[in-house]
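Just the one chain here, the form predicted alone, laid out as structure tokens.
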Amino acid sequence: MSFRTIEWRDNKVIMIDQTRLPAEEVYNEYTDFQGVAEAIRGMIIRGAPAIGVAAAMGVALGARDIIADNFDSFYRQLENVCDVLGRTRPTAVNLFWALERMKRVAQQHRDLNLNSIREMLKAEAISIETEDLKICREIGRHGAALIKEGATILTHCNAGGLATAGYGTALGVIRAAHEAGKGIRVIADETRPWLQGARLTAWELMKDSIPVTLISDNMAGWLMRNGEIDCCVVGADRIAANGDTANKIGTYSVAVLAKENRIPFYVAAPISTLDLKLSSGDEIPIEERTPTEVTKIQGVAIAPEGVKVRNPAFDVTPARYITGIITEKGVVRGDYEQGLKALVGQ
């Protein structure tokens, strides 16, 4: 891949400004977790597992710039540094997997001096954003295998490299199988409010000489139901015990859109997306927006002003739609309540 979505770097956090795409590739610097937080509540990083690398780089950040004398009151400070980086998207449960494995390593480490847990709290996000590249490639080989050759293939959103630490969820399994040279397509839904496929899925998959055309979200039935689309895959910001998924809202559409046209629906997503305490999707929160970002395209107004707005960030689709779910350790069909605890079980 030709861009780098976060990384740490020189004691700074780099992250591409999602928001200045396609027109600009900028990078942002962070020196502190506030920034951070700000970064993934403004949606400049954006995309479950790349919000969970982001909150685990800030906690680091925090962690760097707390001053205390012993474990507790370093532990209590930390607490608060997770609170801000926990405030800031309610949907995507891979930024509370972060935190909690986080806080987790401060608690095992805490005989250590302060100094030696700060660093094992850098090491750790550092890892976190390296297994995120490791398990994507393993999603994209599982997901990979189900696609057949010279298919066309409808994604929602944007599940790639922008929305990971790299090579991506949905898109990490669209670019195994072009690797794997089955000469497939791709067709990008623009994704209304933020026009993540628009301005983001079709940027990366153009970058990297993926054959892409893109659609206005209300196109995909159509090129459904005219045999022009093979299969759907999808990334998730939360998928609870029973397999119901939440993802970007129109994802719902496109699952109950692809069961009546009889085309296989699948999602991809890392075992951290999983939320197995929550026993279906009627549990999952879901993220109300500002209304500007329905009202206003870049800055520029499209509706009357004053209208009232509905802005719902997400969606869940019911697992009853959902043919697979693509994991790093397999792909989970049919029962999901067993089939996802068997996965995380091993």
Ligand code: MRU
Contents of the next structure:
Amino acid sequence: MSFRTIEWRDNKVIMIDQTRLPAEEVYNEYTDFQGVAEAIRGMIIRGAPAIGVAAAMGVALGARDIIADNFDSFYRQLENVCDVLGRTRPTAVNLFWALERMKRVAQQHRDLNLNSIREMLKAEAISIETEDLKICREIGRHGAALIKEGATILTHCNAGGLATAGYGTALGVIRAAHEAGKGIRVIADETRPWLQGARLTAWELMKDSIPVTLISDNMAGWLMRNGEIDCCVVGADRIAANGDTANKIGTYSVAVLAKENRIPFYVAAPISTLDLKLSSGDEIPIEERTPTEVTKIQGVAIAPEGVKVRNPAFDVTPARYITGIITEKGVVRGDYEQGLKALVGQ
Ligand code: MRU
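One more: the block was the form predicted alone; return the form predicted together with the ligand.
Now the complete complex, all chains and molecules, led by this one.
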């Protein structure tokens, strides 16, 4: 990859600042967990798997600074670090998955001395990052098999290298199809209000010379009706047991339009995005963000002062609109309840 989303270097966490792309490629350094929590909340880093990696690295930074003389005191403070990181963004389950995984590692090594536990936590955070890269490549491999030669693929938001440890989930499928010489083209929805599609997806695809055309969100339906889209591939923030999928606001509209126009609609996500405790998407918490994301673009007001605003950051696409869920262990279709359970049990 021609950029690094997040990395652990010299006992610091380095992240590309996604609020400044595409104008500037700036890397920020974090030395404490509070800084990492702020970076997640402020969307310096965003995208479900990348948030999970950042949270794990935040725990490793937090563990380093804990002052304790026994495991119980250390673990109580570690739980507090996890609570702070867990309060940053509610929808992407990868965040909570990563925090649970880090807590488990501490518990499993409770008989070691505290410095060894700190080292184990650092190693675990780095493995979450390296595993994610491998997982994205597997998602890409399974997904590329579904993409026809010369296909035009619509994607929404950014489920790319910037949203993961690298390579991407939806963009992983696109990258793998491109690398296989399928001659694909991408249509990127701009993704209001935060413009992940325009600012991030267009940027990273152009960097990799993958043909991309940008549209505003309200153009997708017309392009589908004109036969200009062959399939849709999007990422996910949380997938319930019945296959209902939370992803960036606007995904539901794309899915409904795709079904109306008989266009396959795929969700690409790692198994860490499954939340099988939830029976349906109705139980997924949806983040509501600040109104200024809607009333301003890059600090410039585009609406009258004082107007009422709604800003749900995600929506839920019911499973019946989803043609298939592409994971690192294969593609699930049809009966998601059974299929997803079997996948996790593997
Ligand atoms: O608010 P964001 O930018 O964190 O939302 C990101 C998305 O909705 C992505 O599509 C999702 O996290 C999948 S990323 C591989």
